[in-house]
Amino acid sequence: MSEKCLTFLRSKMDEKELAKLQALDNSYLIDFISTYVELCNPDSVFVRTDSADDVSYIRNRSVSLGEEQKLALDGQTIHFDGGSDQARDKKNTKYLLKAGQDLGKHINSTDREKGLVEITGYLRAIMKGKQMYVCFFCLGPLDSEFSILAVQITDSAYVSHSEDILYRPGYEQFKKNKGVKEFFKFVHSAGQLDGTISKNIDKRRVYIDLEDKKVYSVNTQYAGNTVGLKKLALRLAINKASREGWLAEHMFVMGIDDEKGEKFYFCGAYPSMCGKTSTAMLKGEAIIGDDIAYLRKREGEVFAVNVERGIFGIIKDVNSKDDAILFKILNGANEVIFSNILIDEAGVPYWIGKDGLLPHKGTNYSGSWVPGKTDVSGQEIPPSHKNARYTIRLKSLENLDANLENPAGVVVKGLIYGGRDSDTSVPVEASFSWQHGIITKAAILESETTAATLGQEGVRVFNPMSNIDFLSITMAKYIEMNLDFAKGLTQAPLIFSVNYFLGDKDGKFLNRMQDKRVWLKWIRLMADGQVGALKAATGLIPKYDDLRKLFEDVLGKGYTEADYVTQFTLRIPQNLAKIERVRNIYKEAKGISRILFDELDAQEVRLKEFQKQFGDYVSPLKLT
């Protein structure tokens, strides 16, 4: 470190926090850190270590600025968004790319020295009157191969609070790896603020500099944009992935046990809002995340971790039936940090869907609220918002994987692709083979819209692998990673599709809530041909006497052939318009494989076939 660069951090922090800083021997990370501490303009600076003493501070330093509140339950705190600040802001989220560079017209960019020209100015001086939190963490398991080292200087207690919750601890870890210039790096500022929240929303950026490894955010404080380490960080490992050839995915890591109580993992990826979370909660199952896995090869087999060490959580219909574990650990003494919820006088949270009546009154993202309260457009403006949040550790899961920590990552069976899909895909389907699950299963995903993202909800969407929000490499290269991460393989995992969303003529659900259960539980018995299936245009699909007795072991219900032949009748119309629709969008897109179109086609053939065959609508029951 330069004696000039020495002096300046004096001035901006004490030499127990300097100490800290020094004692990494790190002169390019000192250097980036110095960097945002002069553009910024914090009054002082804190560092956090690993100590049990620097994590309590930050806790406690968000709740004495207002960050969060504290609630009636020990460990439990509330923070509240803006109201234009409640989700993913997709439109001001973009790459920074030089001139010449071109991800595709999916892919959100603008030109990088212009963009780092802005988000310079919005940075300047942003941070004169608070603290700067410059926080160390880990990317997956210590001491492992699936291991990235991050940092992020932010300054908002409460997103280093989430951050606590949601990641490893890396302050040690950059001392075991002494010197290192490549980890990521996260640049966030709240910006000036109205009371706690952020004021100035229409200059809400969020940009990534692939070149440098490095997200800016600012003007937000909604946690998507603004805990580095998740979905923004997921952007990196993408673009870092395709170098180094493993993948990194919006999936979550589970265990599933057959009958006599044999473990097989699989991964899965779901938009947001799809039920991926409460899927890898499922009762009698095994999580290992619920949200972003790290997947690589090795002596032939696929191995996954999980990212994070922590869940950060859509709150929205977590009911004591459906979600018990989850519901015990949201009404008890833990550490959770609800976001955007109801709370009433006496510090007792709320939400949609919750079990037990809403108060008469209460607190929630629009300040004082009262049942039919309505916004300035005349909506009435719910208790809690559609994407309200829970931030929690996962050990105070009582069903968490003992290989949550394993460095070496768990052996993945299969890989699961699902979306929001109302009148198209079956419950449970098989793919013929990895290629045709690549494609099929998983670059020709769609998935109707939520509240998860910013904009109009229902509109159906394209979302290959339930990835494209994150991606930072071309459509092209993804699913080309996709198709040769088979090769050296033993055996590939099997690729599944599910579909949770699948409705009638008047947009009743075909599925009931917990019978997902039974479709995983019939995907488990498939990855090692317990179960036989029956051959459809589409993939594989169960039969009858198969799912009827998972419905009776797994449920303790019945499971009609009627239910059976309405949930799973092959739809060719809406299946063959779903293929003219991705083939269109795929035609547009730069370098895309043959093999992406010869297997749309052939799937095509088989579907024409069946059609010609059976009608326009194929009942299981003619499959054999």
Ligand code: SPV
The other form holds:
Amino acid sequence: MSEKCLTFLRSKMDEKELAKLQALDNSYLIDFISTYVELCNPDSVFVRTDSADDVSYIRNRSVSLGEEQKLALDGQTIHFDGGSDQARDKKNTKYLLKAGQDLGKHINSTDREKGLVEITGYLRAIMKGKQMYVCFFCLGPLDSEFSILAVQITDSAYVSHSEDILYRPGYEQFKKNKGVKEFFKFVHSAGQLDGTISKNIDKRRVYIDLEDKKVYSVNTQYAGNTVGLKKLALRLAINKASREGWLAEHMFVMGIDDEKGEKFYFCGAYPSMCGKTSTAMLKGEAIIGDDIAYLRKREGEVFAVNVERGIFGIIKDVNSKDDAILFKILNGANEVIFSNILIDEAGVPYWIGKDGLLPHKGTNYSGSWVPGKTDVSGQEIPPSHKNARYTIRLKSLENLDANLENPAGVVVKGLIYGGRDSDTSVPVEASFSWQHGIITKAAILESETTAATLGQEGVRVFNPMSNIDFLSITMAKYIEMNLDFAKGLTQAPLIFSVNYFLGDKDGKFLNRMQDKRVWLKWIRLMADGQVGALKAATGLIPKYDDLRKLFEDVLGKGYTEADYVTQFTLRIPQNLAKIERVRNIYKEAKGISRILFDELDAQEVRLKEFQKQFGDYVSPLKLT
Ligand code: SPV
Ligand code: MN
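Can I have the other form now, the form predicted together with this ligand, not the form predicted alone?
Full assembly next; the chain just shown is listed first.
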């Protein structure tokens, strides 16, 4: 470290903190940190190593500053984000691109120079009066080919505390990898506060600089915008993966066993609020991760890891019946950060869909709350926000798989894609091949919007691989890297689609929540050919007898042929319309592989042949 840099840092941090930085012996890293100490101008700097003392310093600080409040049960706290800071801000999240760079119209971007000037302006002295926390993390298991190191600078103890729950510690990893320059960088400030809430929401910005592997986030607190290691790192990772030949995906990783107890691992990509966490947490199965996975090839097989070690999950409708394990954690003396739920005077947490009755008054993200309270626009404020969440460690779960920290990852036998689709796809289906699956299950995924992002809900949007919100390369390149990923594999994982949201014409769901346990078991059995399937125009669907047996074995329930027919009828007009919609989107994008159009055309031809033979709606009983 240069003398000048050292003198400057000494003015901001005591010897103890400085020594922690010096011990890393990495001038590139220290230059990066001191640049933002100078720009953000905090009153002091705390360096968070992996030590228990440092971790508890952050936890205590979050409580003493009021960023989190203690609840009745030991270890539990509540954090509130501002009323209009309750979800990811897609509009103000942008890539900083140089002139001539173009990621396509589905990816939000702004001119790099202009963006840097704007964000630097916002960051200047933004931490005055506050402490800066410098934290080190490792994405993926430690000491693994999957590991990516990261530094988070923030003035929010809540963000830093959340990251400790959600990510593996990285300080010792930085020490081991002395002089490392290849790491992700995140700079966050909640900005000026009104009490504990970010005040300048109009100046909320999340800017991603792919060139510097750096993300800036200002004037926001909602974790999806601020916890750099989560979706902001996913964006950087997709870009890195595209250069290095692996995949960074919005996917759970879970183990599913067969009757003999032989476990296979699967990854599943569903857009936010479409059942991804509840699938990873399915009764009787084993969770490795619920949100983000890295996938790599090794000796002809695909391996996956969970990038995280905790869950930042949606709390709405979590109840003792459907989510017994989780419910126990959320109602015990465990380290849990609740966000944007309702608490009563005694510090007991409540949310929409929790067992029992809600209290008639309490405190939520709008302050003190009573039923019927309205916001400035006259809208009724719900007791807890639809996107209210809990943050927990995976290791507290009894259904955790033993391989969470395995540096090698687990062998992946199948990929599952699911969206919120009320009228088109069947509940579960396998693709004919890797290519057919990547195009007709993953690349044409659509989903109806939810409260996980700001904006109108229930609108059908295109969301390839459920990763569109996080793409940092063109769609053309992303699809190509997914197609190419099968090259060199001895046997590519099977590809499946699921749809938990199929409804009848009155909008009533055709399936119950627990039915997904059966779909997942069928997927497990398909993965090693324990069941056969029927050939539809869109893929391979389950046979009635196999599902009847699974409903009986897994859920102890009957399954009528009539239900089977309603659920698994091939809806040809809807499937044709979907191909048309998605093909038009891809036609407008640049450089999309011919393979995509060929697969879509082939599917269209198959659908039309079925239509000629069987009519618009094809009962599965007609298939062989
Ligand atoms: C999602 O919305 O997909 C999440 C939560 O997993 S967020 O951190 O907001 O991305
Ligand atoms: Mn997610």
